[in-house]
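To begin, one chain is listed below as structure tokens, in the form predicted on its own.
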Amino acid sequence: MSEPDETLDCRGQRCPLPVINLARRVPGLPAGAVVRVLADDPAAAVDIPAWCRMRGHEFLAAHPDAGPAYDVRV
């Protein structure tokens, strides 16, 4: 598993406090960064991804041991 960018520590926070606090993150990062999202909310592995189709943004992985973290390229 390869550093991302930026970290950012969503464990703890329901859905869909993870998805908002990614989208808020986005817009200060340059084009191609990974963001990692840590996450323990089990709805956060299907609303990241969902989050990222709908946004344009590619997800990359998830880290179900890590975490869980989810990999995002904005």
Given for the second form:
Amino acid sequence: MSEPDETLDCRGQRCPLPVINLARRVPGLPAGAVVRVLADDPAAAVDIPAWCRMRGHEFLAAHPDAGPAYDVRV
Amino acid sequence: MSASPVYLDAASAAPPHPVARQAMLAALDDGWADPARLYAPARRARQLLDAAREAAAQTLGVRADELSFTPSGTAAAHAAVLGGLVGRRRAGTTLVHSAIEHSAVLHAAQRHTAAGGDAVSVPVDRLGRLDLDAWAAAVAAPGVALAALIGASHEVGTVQPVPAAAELSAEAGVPLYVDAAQLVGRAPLPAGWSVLTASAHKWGGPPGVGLLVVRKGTRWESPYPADERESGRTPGVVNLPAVVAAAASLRAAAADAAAEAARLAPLVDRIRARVAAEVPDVEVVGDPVDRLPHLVTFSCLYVDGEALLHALDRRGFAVSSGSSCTSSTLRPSHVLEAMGVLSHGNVRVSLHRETTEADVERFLAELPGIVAALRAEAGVTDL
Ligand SMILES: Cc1ncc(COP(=O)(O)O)c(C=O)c1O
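Output the form predicted together with the partner chain next; the form predicted on its own has already been displayed.
Full assembly next; the chain just shown is listed first.
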């Protein structure tokens, strides 16, 4: 698991909040940066990749046993 | 001010067909005796039960002795899965099922695995269509006792390739169980299954009646303690007035099914197109072509599903949702998860024989404003 440029801790938040907070953070990041979202709501596992698809970002990986964590390239 | 109600959740329970109501009232007067007894009122009840079975079997194109009435679609699904596994225990202990089965099938599968059996879940694609290559490999593996495939998804409407899946199962010598709850009374039944179940309140019959059909020659054994009723397939006395109503309304619904599908399918097309065009950041899910005539599902980005249901309810619209916040388990729908589509802000709209074009137009006129207001409230409008 390589280090991301930015980590967003959304643990304890119910969907859609992790996706909303990810979307709020992204405009402040340089293109190509990797964000790791920590989110324990089970819906994040579907909704973060779906958001990437809808917004044209690259979904890199899910780490189910570490957070769980989701890596996104913006 | 509350708007006039528009009920759009037929996939949970369709409003009762007028025929169901009439039949139920008549059978309450005439069919309360125990059909197993040997006196005149019992014989009358037995006649009503036999006639209901004959009518339902004829509508489905099966033999009357292949069809049993169960206490619900859920009970029928449990019996189909567990009985199919028991009947084939010498062939193996593996249940193969799609990833998008109804929870009734998945819970029966959990019971089976908790008792030491195996279950293999076969994936679907982004549109909710069964992966036939994975299905072929799964049913051909050694030790498969039964395969289960939903006829059409109750959550996203995608019709499954039952004939192709049935052929692959037959080549492997594995019987196929089809949960046809969303098809029966609405669409022609596919071929190739050995066991089939349905649920009366999906076609305008009363709640609390299911159908279990076991084709002649299928190795199926009741998973329940012994009981002679319903050919020994499902225990307990049947709710005869409801069964009579179920059979009568099934015949009526099936007679109108083609015309209703021709009326409702274009309304669903309209919802699919207009929601996609008029609500920003929405994902309309499910197969746009191979789908149920009456059901459509979409998800609205950044919107809380529960808040959306409540807002729609306040405007008089009854719909359901597969979003996690609307489920008791706080997990998103396993169907949306298996498809890999957005799960929050999810709405399932399902139409029925009383749905009018005006109902659909009112829903389409109000939805964009309702979603926009929820987004504004949450401060997510420009994300
Ligand atoms: C596909 C499917 N199978 C089974 C069921 C269960 O039927 P019932 O509500 O009669 O228990 C339903 C309804 O929720 C369904 O849609």
